[in-house]
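Shown here is one chain on its own, the form predicted alone, set out as structure tokens.
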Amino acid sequence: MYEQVSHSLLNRILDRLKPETRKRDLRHFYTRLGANFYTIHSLFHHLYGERDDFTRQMVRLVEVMACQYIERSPSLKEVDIARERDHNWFLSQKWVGMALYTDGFAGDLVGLASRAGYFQELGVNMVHVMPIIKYPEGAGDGGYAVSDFRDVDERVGTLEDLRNLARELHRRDILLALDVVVNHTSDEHEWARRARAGEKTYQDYYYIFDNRDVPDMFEETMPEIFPETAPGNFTYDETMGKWVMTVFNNYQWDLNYSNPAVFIEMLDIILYWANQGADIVRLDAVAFLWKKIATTCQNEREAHLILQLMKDCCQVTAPGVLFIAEAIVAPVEITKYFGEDAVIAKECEIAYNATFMALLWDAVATKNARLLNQGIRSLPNKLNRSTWLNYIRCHDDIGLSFDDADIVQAGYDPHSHRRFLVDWFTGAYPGSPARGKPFGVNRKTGDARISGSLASLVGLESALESGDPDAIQRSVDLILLLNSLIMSFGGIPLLYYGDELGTINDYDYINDAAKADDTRWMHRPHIDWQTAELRYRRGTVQQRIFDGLQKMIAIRKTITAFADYNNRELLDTGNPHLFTFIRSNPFMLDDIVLVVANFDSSPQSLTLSDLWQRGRFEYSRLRDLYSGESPRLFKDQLVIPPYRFYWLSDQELP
């Protein structure tokens, strides 16, 4: 019965579409809308069905999808059709990403397009261009405080520059990923300015209150995101004489998704950027999309329903576009952003594997893999047709959001172990070579997070200062070890710009008043392209790291067992310093790769016959696919040198 009502409404909506819309070629649109409308209507009704204007808002939703479909270029529509036919295309091992700031990498979008050959040289074929949407000077949160959702910030270029970049990347078979900040706007956005001017329509776009009664109830259970620089979750606006929810910074106003007009606006914006050439849209701060009193206002069920609805609507207009969930939350919550009640991804096809990232850094500091092994065992399996974004560093800090139960199981006290990690990576622990800085220190709880570049955190900065060649080589080995794991774990590896050249911390940020209080700016570099030329000079740090990654990427793309089909088996070696797993090709039973990583400064060994039944590998034929060499074996004892990894197989590469 409900399905009949749903399709009856669909017919009425199509009759109400504007005449100029109905005259266009909408065959694919109508087919996809018909296939998805029952789910779209059900979700929209669940969220907004009690409202008197439900039908009007439903009509508006379909109009937005239709209009953006009409605006979509023929070439992008062809890509949509091809990806619908090969719906697992993004699970292939051939994808390798890089995240970057446009100004830091190449100055502007024109400069970025001119550097497209650099990505091909390294082997990168997915480029995440971090926020380029217009944002205010000073109070911009690195581009995540948006003042105009439909324009490129003039400091990096124009919309036409972006379209040219998309064309240049696509010409080279490189995917383009763009950010859309879905949780909040800048207080200088038109919606916020009109709310300040007293327009009730736009005040309803945000959480705005006349007094502290409701905000105080929220504050009882909401954590503080930036306790040092933005304590609390509400800001008093002098112009309105009202309180506004500002979870991140006082200049970022949280959007109110209990208002369907907000959902429709944001869907329109997502589809708009898809039509500018984005193959992937990174949805920022998705865990915060629904607010309820007496909760943390994170990971609410309605937030997941909003994402499901966004995905279903995108499937109608731009089905070739993927979503990345930027949800840096507890391990048990992360996999839910693929779609908790589904078999295949019904929210976001890609999610940041923040748990894996933090566990890797724990292994670096402790020189063992106890917590890494325990944490990965506790990480829920992802859904089919979804994948991880595996990374070591990014533009943000390193949070230590391990599960306390896993820390205890690994033999540590949670509070003291996190304190050790902060001390280690900020160089406060005796003997630590790391040069990070604390971020987001909470004086009430003692919690802190960590800033710093990959090179500086593993000790390369201090090694270069001392001129110790052994320490330099250890740091290079550790950088390659960490990258080998994001390349082989299962998912899309995401490099962070500058890491491929061993870029160390940039301390100039302290001279900029707008950045001085935010240590994250020291790992948001400006690439020195003259220094980058050192990648061609044999023996330099830049050459050793760049060539190592270039080779690693090229080999990864040939290893079909590294495609992501939930085909990873974690192994218990009995050696706490080793992280070991098997990757197998589900379509070719003899295509198996054994991944072994030694986090210790001393050689380690493992007995291969203890890991699986004899006959699964022919030990005499084992080769390291990365180096092409035979590993050191004594009968079935494998020796792994310090800070070394192996990708072992008894099969020849194609």
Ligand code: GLC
Contents of the next structure:
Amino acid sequence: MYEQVSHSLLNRILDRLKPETRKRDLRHFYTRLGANFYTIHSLFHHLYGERDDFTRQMVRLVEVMACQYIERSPSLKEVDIARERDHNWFLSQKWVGMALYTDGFAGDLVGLASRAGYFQELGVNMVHVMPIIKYPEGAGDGGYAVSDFRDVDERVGTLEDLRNLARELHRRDILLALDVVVNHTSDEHEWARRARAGEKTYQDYYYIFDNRDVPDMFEETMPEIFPETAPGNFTYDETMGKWVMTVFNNYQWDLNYSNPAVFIEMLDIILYWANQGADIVRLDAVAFLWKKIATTCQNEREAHLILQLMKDCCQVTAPGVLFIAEAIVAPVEITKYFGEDAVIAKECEIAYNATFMALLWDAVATKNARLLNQGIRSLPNKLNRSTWLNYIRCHDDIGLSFDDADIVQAGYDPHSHRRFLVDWFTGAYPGSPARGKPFGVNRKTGDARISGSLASLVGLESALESGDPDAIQRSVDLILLLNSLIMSFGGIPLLYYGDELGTINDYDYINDAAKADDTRWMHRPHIDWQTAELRYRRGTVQQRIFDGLQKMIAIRKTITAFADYNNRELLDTGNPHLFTFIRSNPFMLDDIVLVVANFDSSPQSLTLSDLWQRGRFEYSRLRDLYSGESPRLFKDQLVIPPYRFYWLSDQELP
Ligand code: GLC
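Shown: the form predicted alone; wanted: the form predicted in complex with the ligand:
All chains and molecules follow, beginning with the one already shown.
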């Protein structure tokens, strides 16, 4: 019955579509809309069905999908069709990503396009270009406070430059990932300005209140995201004389998704950027999309329904485009952004593996993998046709959102363990070589996060200062060790620009008043291309790291067992210093790789025959796929040097 209603509505909508849309070749569009309409209508009805203007909004939604389909270029439509046929294309081990700020990497978009060869030199074939959409000078949160969703920020270039970049990357088989900041706008966005000027339509785009009554109710259960720089979740706007919800910085106004007009605007914007050539859209801060009193206003069920709806609509207009969920939340919550109670992903196909990232840093500080093993064991299975974005560092801080129960299980007290980690990475702990800084210190709860570049956090900055060659080598080994794990864990490894050259912290941000109280700026570098040339000089830190990564990436791409089909088996070796797992190719049974990483400063050993029945591996034929050498082996005792890893296989080298 319901299905009939929604289908007759579909027919009415198609009749009412603008005349120009009816003249086009919309066959693929109609097929996809027909296939997805029942779900789209149900979700939209579930969220907005109570409203008098429901049908009008539904028509508008379909109109947006149709108009953006018409705008989509023939070449992108071809890519859509190819990806529909090869729908698991992004699970392949051949993808390796890098995230970067355009200005820091290459000045502007033209500069970035001219550096495209660098990605190929390293082996990177997915580039996440962080926010380039227009944002204000000063109060911009590195581009995450958007003032005009349809234009490129003039500091990095023009829309035309972006289209050229997309073409240049695609010509080289490199994917382009772009950000769409869906949770909030800058207070300088036109919607915010019109709201401020008193327009009710635009006040309804945000959470705006006459007095503190409702904000105070919200505050009872909402945590603070930037407690030092933006305490509380509401900001008083003098002009309006009202309170606005601002979960992040006080100039970032939270969008109100209980208003269907907001959903439709944002869908239109996502599709707009998909049409500029984005293969992947990174949806920022998705955990925050729905606000409800008496909750933390994170991970609400409706936030998931909104993402499902966005995905289903995108499936109709631009089915080749993938979504990345940026949800830096508790481990049990993260996997839900692929979708729940489903077999294949129905929200975002890709999610940041923030759990793995934080656990890797725990292993670095403790020199053992106890919490890492425990945390990965507790990480819920993810759906098929979904994959992780595995990373070590990004432009944000390192949050220590492990599960308390896992910390206890690993033998630590949660509060003092987190304090130890902050002390370790900020160099306050005796003997720590790390050079990070605290971020987001919450004086009320005692919580803190950590800023700092990969190189500085593993001790390279202090080692270079002291000139101690052993300490330098240790840091280089640790950098390669961490990378070996994001390359082999299952998912798309995402490097962070500058880390491939061992770039240390940049302390210049302190001199810029707009950045000085946000320590994240210390790890958002400007690449010095002169220094980058040192990657060609044997023995330099740059060469050791760059070559190591280049080789690792090339080898990863040949190891089919590293494709992500949930084909990882964590091994309990009994040795707490080791993180060990098997990757096996689900389509070729004897294609198995044993990954072993030693986080300790001493050599560690592992008894191979304890791990699985004899015969699964030919010990005598074991080779490390990375170095091409036989590992150190005595009978079935495998020896792993300090801060080293193996990718072991008994198959012929590729
Ligand atoms: C995301 C971004 C972060 C930003 C925040 C608010 O978490 O990664 O840099 O501050 O959203 O937009």
